[in-house]
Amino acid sequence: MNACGFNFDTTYFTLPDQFYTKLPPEPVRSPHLVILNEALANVMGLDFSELRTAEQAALFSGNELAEGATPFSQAYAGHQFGHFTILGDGRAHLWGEHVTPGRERFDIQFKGSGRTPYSRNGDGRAVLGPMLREYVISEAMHALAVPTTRSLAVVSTGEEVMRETVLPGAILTRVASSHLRVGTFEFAALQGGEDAVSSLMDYTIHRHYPELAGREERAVALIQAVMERQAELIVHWMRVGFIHGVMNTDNMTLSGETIDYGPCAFMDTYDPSTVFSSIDHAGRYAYGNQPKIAQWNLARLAEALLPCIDDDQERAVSIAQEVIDQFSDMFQQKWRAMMCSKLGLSETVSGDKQLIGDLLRWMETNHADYTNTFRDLSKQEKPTEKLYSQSSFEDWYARWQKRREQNSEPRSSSILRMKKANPALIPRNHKVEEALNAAHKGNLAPFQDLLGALKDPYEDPAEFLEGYQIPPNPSERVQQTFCGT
């Protein structure tokens, strides 16, 4: 297989061999190109152009494999919905990591690409749709300024899945910083003890924290590192109404890249309760859950590193929590710097908090749509639709106009900032649905189209795009999503 650019240099396979299996995908029967991120492949240095569509079918799905890659399949743990398990790849295998001319390292993985020693019964298989999700959004998150892996290419494999019916197979091929997760950490503690759970913190560090390398208190100046990481990035989730869905500890990265678009969805109406996962029977990962679950997570994450911190437990302990316990403080300072931007605000004062809070119970209680809301205020005038005319929100408005006149920056600069916080455009629940629905009768115009109107979401949409700003009706609301497995 011709190299096309291709440079592998795979440093997980310096940690201990318990974290890891090295094994080749399993074969498909037929596959075929549904989509390349042309893109994307740019960007890591790679150019696919003089291998014909069936090479790159071959490619993509795993029966041939790139020059210098070494497939293995991931260990780890996770706590699901709170409930701790001992997972691993159960359908996934990584090439290898990549090195780019820039000299920035990917993990390039394929999703459904069969069994591995870590199945757990499972088919080792992805379905279209599923995939096809995952690429779409995690490029409008990408698009969107959130933190995130990104998809390189989907093939259909020409094979059936069963699910709840008989579904079309595909593979999808996955690019993210690292696929180190605090669940990889839960597998060390439990599997391998300190030894491991040190080995595995060194080569984090190494690889995604390398000003924490020297320091004395190593485990103390990682979580707080990652913690930082994570507060920023479920800070942007709220900023665009993300839900991710399934926020189990071995979703979460250590990099602080968003991972694994399973149930995931947008949020159409303001409603901080808002859950699609048809999983999620409970709520515990819904929209204004996120941030909460985040520090959960984050506890198992230095449970897992208490060896590292102290010998003696009990002091290791209170350190762990002292830290951990900043985490509240942390991501409510964050988050009022970001909807302060998303009101045009320059800096936070007194108030704010009561003004931003007394907006969004508004919202909640009018069934405001939260994109569209936020972007009508980025316009430089009042806007005019019926929604807008309660005294209610006249009152709030008033308040607001009066706030924005404390800024040190003038007028227009206030607009920009709105509008670089405030998306026009969002993968809209009932559009990706539409262009899923349609990609599984073998229509990929409507997924298409899609993708191209979300490549620059911040810009107002032109005529032809505005049907993807409009909220759903009714009959078009998603009320659950699935995560295909």
Second form
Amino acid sequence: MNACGFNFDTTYFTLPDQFYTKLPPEPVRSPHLVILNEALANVMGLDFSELRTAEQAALFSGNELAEGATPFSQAYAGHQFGHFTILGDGRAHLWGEHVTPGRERFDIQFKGSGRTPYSRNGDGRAVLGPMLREYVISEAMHALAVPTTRSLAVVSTGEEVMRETVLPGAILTRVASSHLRVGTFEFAALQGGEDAVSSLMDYTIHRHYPELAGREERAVALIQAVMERQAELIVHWMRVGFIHGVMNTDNMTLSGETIDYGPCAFMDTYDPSTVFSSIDHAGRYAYGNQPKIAQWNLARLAEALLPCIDDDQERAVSIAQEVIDQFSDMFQQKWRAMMCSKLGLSETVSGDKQLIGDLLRWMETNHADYTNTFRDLSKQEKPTEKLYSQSSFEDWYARWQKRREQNSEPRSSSILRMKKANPALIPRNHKVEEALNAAHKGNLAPFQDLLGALKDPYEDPAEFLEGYQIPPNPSERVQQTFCGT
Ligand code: AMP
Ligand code: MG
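Mind pulling up the form predicted together with adenosine monophosphate next to the form predicted on its own we just looked at?
Below is the whole assembly, all chains and molecules, this chain first.
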């Protein structure tokens, strides 16, 4: 189809055959474009404005392929809630790798586009609510400056999808710097042995860490580099109060982008044990557990890479272990620097850890809203809300003021930095649910409004957007989010 600006150059096919299956998406009955991300299209050097509405719907449903697209599904494995399984794209087809005029490479991928050899018992389809959910949360994360896959379009398919009830089918078009996952390495180690792992390692380095190409001990260097990006990513999540919800190894990218928005959610009141996912009974993926789980997942990556680390397995294990053990310190250091920026402290000094910890404990005890507390602290004046009049808060506030006097930078610039670390707006669950419920009934206005509100989350919102800052009242509070796959 057409001259929208597509420029496919799919390097994934240089990997051994077992890593993918070429096949087209399954056509759908009656596609209808629900939303198209023109800003993202623009970033990618794409332009769909010449297409008629029906042509756009055909393109973003897979009923017509983009010019140069070579659709395929990827094979991978993964540890899901700690248990190993062979997976693969059970309901996803990549269009290929599109290279922008600025030479940036992006995977474009359908989610919900039909059955594949990796579908197991699934129907290959996706539901409108969850696809719109991924759309709004991934775009919000992007605006919050958190590395993430993005969303280009959602179409409804005109088909019914059977879940616990009958639901409207939909397809999301996702854009990612790649879909390489920890689980892709686990697959390679299991199915292909050392040669497959080694090809995948070189491919990953070429695509995401070109500075490591040609190095001795590339496997160790790759683990360290992925670890660094993952530590940075989780620090971002902790900063904005994001809970991924399904940090399985197949949902952890090697690029360091957030991927697969299922039962994810943003925390309202601060509590490290917060879990929203209806399937996470043990709290494995709770807010405060995310760093530990990231380390656990990276250990699975290191295991898969063992044959490339050393021929002597015992030596390989001990080298890998040493690398993985560095995660805690690396994370702690980045986390502390992030928390210092949330508190406007220009450099970390001893005592800061205590100061940060005391604030978080105060927030937890008093059920303070995570986002709003930090944003309130980012104001010139001391916040006056009733919650902050407690003596426990007053004491902490006085200590913080004293600490701020040691700052090398002037107050005005430290406040500016705080405002860039502490968003005024996040996609609060009750607002997301409200928007999705309306969309389900055919009214897209609340969804569009929510998207619009989340575009500049670090600006003090205009008065008409202030409602998005208000935490849910008890009756609005969302207790659980569902995969709704
Ligand atoms: P997710 O929870 O979206 O990360 O999916 C986990 C695995 O299940 C992936 O391999 C998906 O491709 C697969 N999967 C999820 N939903 C379906 C479905 N409806 N049909 C086929 N495969 C699915
Ligand atoms: Mg997944």
